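Given next, in structure tokens, is a single chain: the form predicted on its own.
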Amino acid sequence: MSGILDGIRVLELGGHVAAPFCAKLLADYGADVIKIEPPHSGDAARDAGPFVGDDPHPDKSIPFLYRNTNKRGITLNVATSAGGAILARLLESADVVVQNFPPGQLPAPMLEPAGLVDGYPGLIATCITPFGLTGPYRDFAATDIVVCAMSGLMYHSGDSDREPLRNALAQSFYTAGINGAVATTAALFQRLATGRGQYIDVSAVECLASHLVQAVPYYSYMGAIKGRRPVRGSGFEELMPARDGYVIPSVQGSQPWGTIADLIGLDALHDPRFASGSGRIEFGEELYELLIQGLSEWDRKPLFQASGERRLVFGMAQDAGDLYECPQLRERDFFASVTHPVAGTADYPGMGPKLSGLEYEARRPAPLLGQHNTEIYCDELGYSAQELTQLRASGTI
């Protein structure tokens, strides 16, 4: 099927996870986006484990194949005249530019949002940082968990009795980079109706605030300032230890107690006094102890399927083996089969969304550094075989 976006052209300029990130969804849904790469060291992503076979090899670098499917790559050094213009080229048929470089470290003047937009007034020029285009906060930099801290999302994270936890696997950029997807998608749909482009400022710490629909409301109605979450003692809505794994056993559903002791399996947790709420909170900690020994008798999974088959809400801490092979997901063909020519074939996780008029197609693997440099230099913009050994001569790409 056609990619809803075909016909939308990416310029993706920055790296690591945000920009990239953003870019590959615009990809998945049809886009073509061309990945710009400093020459010679690429995105700094490709330097980053962990590495097919363990080589770190600028084209095995796990996380950079999985955010880069679906692009093309070249290689162009904006910051010289030689590549300012090319970058200029390449703007006149472009529809959206990605960026995320960080604050007031633009390789080149004309890559500043609102410029982009006054010289291509049909262009949407999308950026992402820490905090915004704007505020006292504008030009500071952030690694994850700074975004995580700042955002107020990592006070929340975690039990009342010990510190705030972060969320693993640079979340806040990945976050940021689908806002910047959802936000450009927006833009292009205004842009039907004006003909006009648009910038887009996306702050990687409010797209985690936005996240917070409890927090910042109590402490605006009541002045208070909502904490972790509480350390019940009775073992129910956390995770506790199963046989070979974690589980996550739960009085929720639609089965009276008996229930949940029946399938357990352990008959001190008939006793009456664990039969109400107020029970299982006063005598949590002998409670805990009979939990911990009734579902150290149970592995994960057929624990799950049996509460599932008793309407009751429990769940399993999946971990990336159980994901490759869960039938849920392998039912829904979650996974893309990918070939990478010098990474080999591997499955990656596929779309979120499922729509009714889009098949989700891995059409390209990421691509080599500078592997498209003669497709879109000569062959779209006209340039010679001997003017590209120039500019290739010459540290322009």
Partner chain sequence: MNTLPLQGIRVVDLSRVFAMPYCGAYLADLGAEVIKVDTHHNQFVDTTRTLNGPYPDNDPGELYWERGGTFNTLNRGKLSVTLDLRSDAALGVLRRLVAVSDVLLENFTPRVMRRFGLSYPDLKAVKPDLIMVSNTGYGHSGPWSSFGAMATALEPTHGTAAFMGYLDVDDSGRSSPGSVPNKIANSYTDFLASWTAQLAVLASLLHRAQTGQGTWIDLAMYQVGVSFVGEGLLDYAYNGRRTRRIGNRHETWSPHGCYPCAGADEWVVIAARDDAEWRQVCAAMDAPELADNPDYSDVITRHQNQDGLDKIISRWTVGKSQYEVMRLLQQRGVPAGPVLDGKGLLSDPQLRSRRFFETVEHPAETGLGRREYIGRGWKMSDNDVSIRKPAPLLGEDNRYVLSDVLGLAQSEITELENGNAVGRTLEGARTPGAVPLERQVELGWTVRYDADYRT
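Residue numbers count along the first chain shown, from 1. These figures come from a predicted structure and were not determined experimentally. Under this definition, the rigid core comprises the largest set of C-alpha atoms superposing within 1.5 Å between the forms. First, how it differs from the form predicted in complex with its partner chain.
Comparing the forms between the two forms on their rigid core, the Cα displacement of Arg280 reaches 2 Å or more.
Superposed on the core, the two forms differ at Ser160: its CA moves 2 Å or more between the two forms. Annotation for Ala268: C-alpha shift of 2 angstroms or more between the two forms, rigid core superposed.
Beyond the form predicted on its own, can we have the form predicted in complex with its partner chain?
Lone chain follows.
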């Protein structure tokens, strides 16, 4: 089965999260992605834990393994003249180049985005950076927590009476990666009509800030600052303890309060004072205590199941183990078994959406460092075995 981006060739340079995740999404949709890593060191994510078996080995980094499935990998020192010449040949057959070097830290001048577009007609050059390629913060240093803070996401995460809380697992650069893939695909579509390529300037801060569709108009419409949860007195839409973990007993959905009181099964919850939204706010403290009491009789999963069957929209806190056992994900074939020659076999999380005519395939595990050098340099670019040996000896690959 072919993917819907079949025939699109992508070069990926950079490392860590944003460019690799952007390229992984394109690869999952069927694009031919060639990951270019510096010789010896490779993508810096190879040094990031956790590692398989807690063994800090460059082919056992779990974040690296996840973000790089379905790609081929080569090594190339693009900063040397020989390396630059090889990169130029690779660019001739590429539709897209995705990179996330910080501005001013390109390893080769030829990777400058406007120059790439001029030099390779039709090429889409996607540059993902923390703050974008322009503006006073362009050269600022940033990590995930800095992007989460400066995008407004972090201010709204955590509890209102404590400090803002860091978000899960490098979300800022994952969201920058998918936004980069969106703009890249839009440019590929436009190229069908114009024949022209272009470059794309992705700001991780702006990608994440674009989701604040409530906090921003709160200020631009009425001068108000929206804060963190929980909203005092509401007693809802926050994580509350059940017997074996945490649940969210939401009042949203179209069911009357009595349905919720029935489900939780505590008679005192049927008090008419709680039947209206304003009553639940006014008597919020009392309601909160009753909910804690009612929920303490429930385990998470039966409560979640019962709420769904009654057309309520409760949630529950699930950990990684719960998700692997989840009947919904299993039924939808979300996981795909991947065998990696060093890391071993595991079920990998697959694609978010299901597309008609596209079965998600984990076609390849994340590449070993330089795994496809022979395939790409010799079989596709036509270098001889002897030349390959020379390139390796000179440190070019």
